[in-house]
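In the block that follows, a single chain appears as structure tokens, in the form predicted on its own.
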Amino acid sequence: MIGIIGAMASEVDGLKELMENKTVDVISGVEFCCGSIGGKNIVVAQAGVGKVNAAVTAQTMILKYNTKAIINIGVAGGINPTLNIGDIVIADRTVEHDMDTTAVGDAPGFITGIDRVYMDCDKEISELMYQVSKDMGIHTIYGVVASGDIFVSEDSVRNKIANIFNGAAAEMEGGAIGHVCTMNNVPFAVLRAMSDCANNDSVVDFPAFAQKAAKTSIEIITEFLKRYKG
């Protein structure tokens, strides 16, 4: 079984419609909702924003439903100078950029226990979804995707995040799922859309365009769940 997270209902609700033979589990308050896309087994959650709220749900995706694998898919924040709105940053690695053990001669990032500061992708996963994405004639690149629990909307954080990170996109949940999957061993890939530049504009933009971008992410993974073979 993959699993599948949005944080937001406009990032889920298209595929919980498309999904046939639906079951539903409520657990810590979050709704898993099994069933099948394109012949693929899957169960999909709205986690809720930020990283808490993220792991929380991969884990008990993990515990619960044995999943395989676990795809983040939604909306980010564009960093990437070649990113327009409506653009797809498919993570290569992911990095959550407001760790901070610095003061005591950690590398910004670095996370205690797994000791690394950035997670790797799953290679087959991200390069069908890019592959997908191009098909769609998306403006598609790989990237670093950078969590925080920061709605990020001041050039000064986008710069932080460009420059000691090389992040790609901004958001507040793929580095806490890969977090959780890297711990348990279990393969993850994260998609983003872009809603916003993770600039000062990011407060007009994001509430114009997040629902366009959270549409075109679910086109893309239903189209991925027809094409995979895993």
Second form
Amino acid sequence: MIGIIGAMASEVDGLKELMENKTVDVISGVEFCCGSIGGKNIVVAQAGVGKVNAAVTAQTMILKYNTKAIINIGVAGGINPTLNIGDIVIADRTVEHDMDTTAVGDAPGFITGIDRVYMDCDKEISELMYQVSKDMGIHTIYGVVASGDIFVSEDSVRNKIANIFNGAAAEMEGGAIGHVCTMNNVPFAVLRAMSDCANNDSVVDFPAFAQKAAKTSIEIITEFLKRYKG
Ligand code: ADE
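For comparison with the form predicted on its own, kindly provide the form predicted in complex with ligand ADE.
Everything in the complex follows now, all chains and molecules, and the chain you saw is the first one.
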């Protein structure tokens, strides 16, 4: 079983509509929708926005459904200068840009316990998602997906994510899912379509473009599931 997590309804509803033989469990107020697409067994959940919601959902998927991999889909704010609205970032690594124990000597983003800043994404899944996105004619890059409990719409935060973490895109869940999956030795990947450019225009761009960007990420994951052999 592969787990797929989105934060908002627009990021998962289109996928749920395509699923066959659906059953639903509600745990911690989150709906876990089990079924299949392209002959692959999947569990899809709308976690809600932010790192804690994402972490609870990822951990539940691992314990209850024994997911062999978790993929985070949805929208993000583009930070890499080549990115426009509608483009795709496939994470090679994730980071929690708001994790900060620098005052006691740690590196920015350092997670005590697992003792690392960046979480490595699964290569096989990421490469196939990249290929699918490219085949659809979309500008697609690999990069660091930076997560924090903040909607990034200010230069100061954007610059911190770019300069300190080499972030390609900012969102609010992928790093938490990477964190939980790393703790549990479960492979994970992150696929994000740009709804805005994490700048002063984001408060206008996000409501205008999030639906369409979310749909693109659903189209890519659907084709991925058809091609994936794992
Ligand atoms: N998701 C989409 N756009 C975002 C932004 N600018 N900041 C955080 N999460 C986002």
